[in-house]
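Listed next as structure tokens is one chain, alone, in the form predicted on its own.
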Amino acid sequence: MNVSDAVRGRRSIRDFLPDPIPESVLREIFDAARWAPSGSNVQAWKIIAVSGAERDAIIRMAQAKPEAGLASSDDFPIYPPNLWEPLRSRRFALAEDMYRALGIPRDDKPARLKQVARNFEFFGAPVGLFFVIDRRVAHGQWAHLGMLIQTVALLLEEHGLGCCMQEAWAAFRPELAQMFGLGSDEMVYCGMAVGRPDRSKPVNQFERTRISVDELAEFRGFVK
């Protein structure tokens, strides 16, 4: 698999087959992961990886925070508030395509705030990722912290497994920081679900969508 092909065809995985992933293949995708850049080399990150145990008392707290929803705990929100267009219409459409997939009509918003619900049960993967992040950098450290992201994500495409990140344990940052024993300054990021996709589930089969390569750039200066 090239570059591209892993870019190409990473995609978000909601739906996960419950084979257990070894330590071994983590810590090999980790090793390579280790050099994703980073400004000046501080790498002001960190990754903790729960299994088992581990990972059952992570959606048991989560359970029993039900309210929670997707609101951040902090001053670090997922998503501004009032998002404009057209940022806004892109999410609403994402939304709709993953709800269309599952067979989940706009007015059944119980199903829908169920399906919400299984990111905190890592939508089935047998692994969460968690990263973590010195609350003090500035934002050159979150940028190298995303390319930390991107990296694992294509080095689980290269190995056949699958994830979808999840910005939404921004709404458990203090239980968690309390869990893994984090220090002051310390604070989760994101997660992350990682496993191997079940490919035969339409909520990871439909099609995406991303803007074209004139929306996305300008090329100034080129001879043409």
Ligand SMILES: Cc1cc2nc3c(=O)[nH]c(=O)nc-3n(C[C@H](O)[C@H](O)[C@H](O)COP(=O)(O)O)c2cc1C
Given for the second form:
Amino acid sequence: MNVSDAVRGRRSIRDFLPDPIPESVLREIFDAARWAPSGSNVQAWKIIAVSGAERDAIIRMAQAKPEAGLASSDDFPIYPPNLWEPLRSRRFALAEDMYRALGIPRDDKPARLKQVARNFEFFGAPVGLFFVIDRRVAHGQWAHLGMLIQTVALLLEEHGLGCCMQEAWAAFRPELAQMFGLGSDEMVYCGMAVGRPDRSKPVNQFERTRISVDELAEFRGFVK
Ligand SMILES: Cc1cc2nc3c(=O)[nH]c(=O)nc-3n(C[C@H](O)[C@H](O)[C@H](O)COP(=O)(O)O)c2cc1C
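How about the form predicted together with the named molecule, since we already have the form predicted on its own?
Then the entire complex follows, led off by the chain already shown.
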């Protein structure tokens, strides 16, 4: 698989087969992913991988507080309040496309909330990853962590696995920090559900959109 195939082939997987993923596979993936770049090579990152009983305990923790999963209330919100255009419309469009694939009508709030709660079962994935960052870092290190996360995602693709990045877990930062015994400056930035994709499910098939190259990039000084 070349890089373009991995980039184009990766999509968020929100329904998984239960097949377990061996630790050795994740070790191999992390061994490559640790070569992701970070500014000044500070590598201000850590991954916690959970499977089996540890995964199940996290799911139980989240299920015990269903209302908590709907709001992140710490100093590191996922989105700014009152998201502006065009970001707001893009977010709305994703939700519409996804719920349409799931056959959930716009006004069926309970069904939508049930789908949101699937985040906290890792969408059925056998493995959960948690990307940990130090609260004291600057914005740069948050961007660096993104490099690691996408690198992991592309390597999973190469291994025939799938993932869904999960900022939703931000809603449980204090609980996760406690369960993982994190230091007082450490926090979970986001989670990732990892496993073998169930390609038969429409939620893993709906067409995704992106802005065009002309919206994405400006080209200056090039000779046509
Ligand atoms: C950092 C990050 C966090 C995300 N968190 C969630 C999440 O909590 N739940 C979810 O269903 N999707 C989540 N997503 C997936 C995005 O919705 C998805 O990447 C986007 O719609 C583009 O679709 P694609 O990944 O299929 O290309 C997240 C994506 C990123 C990059």
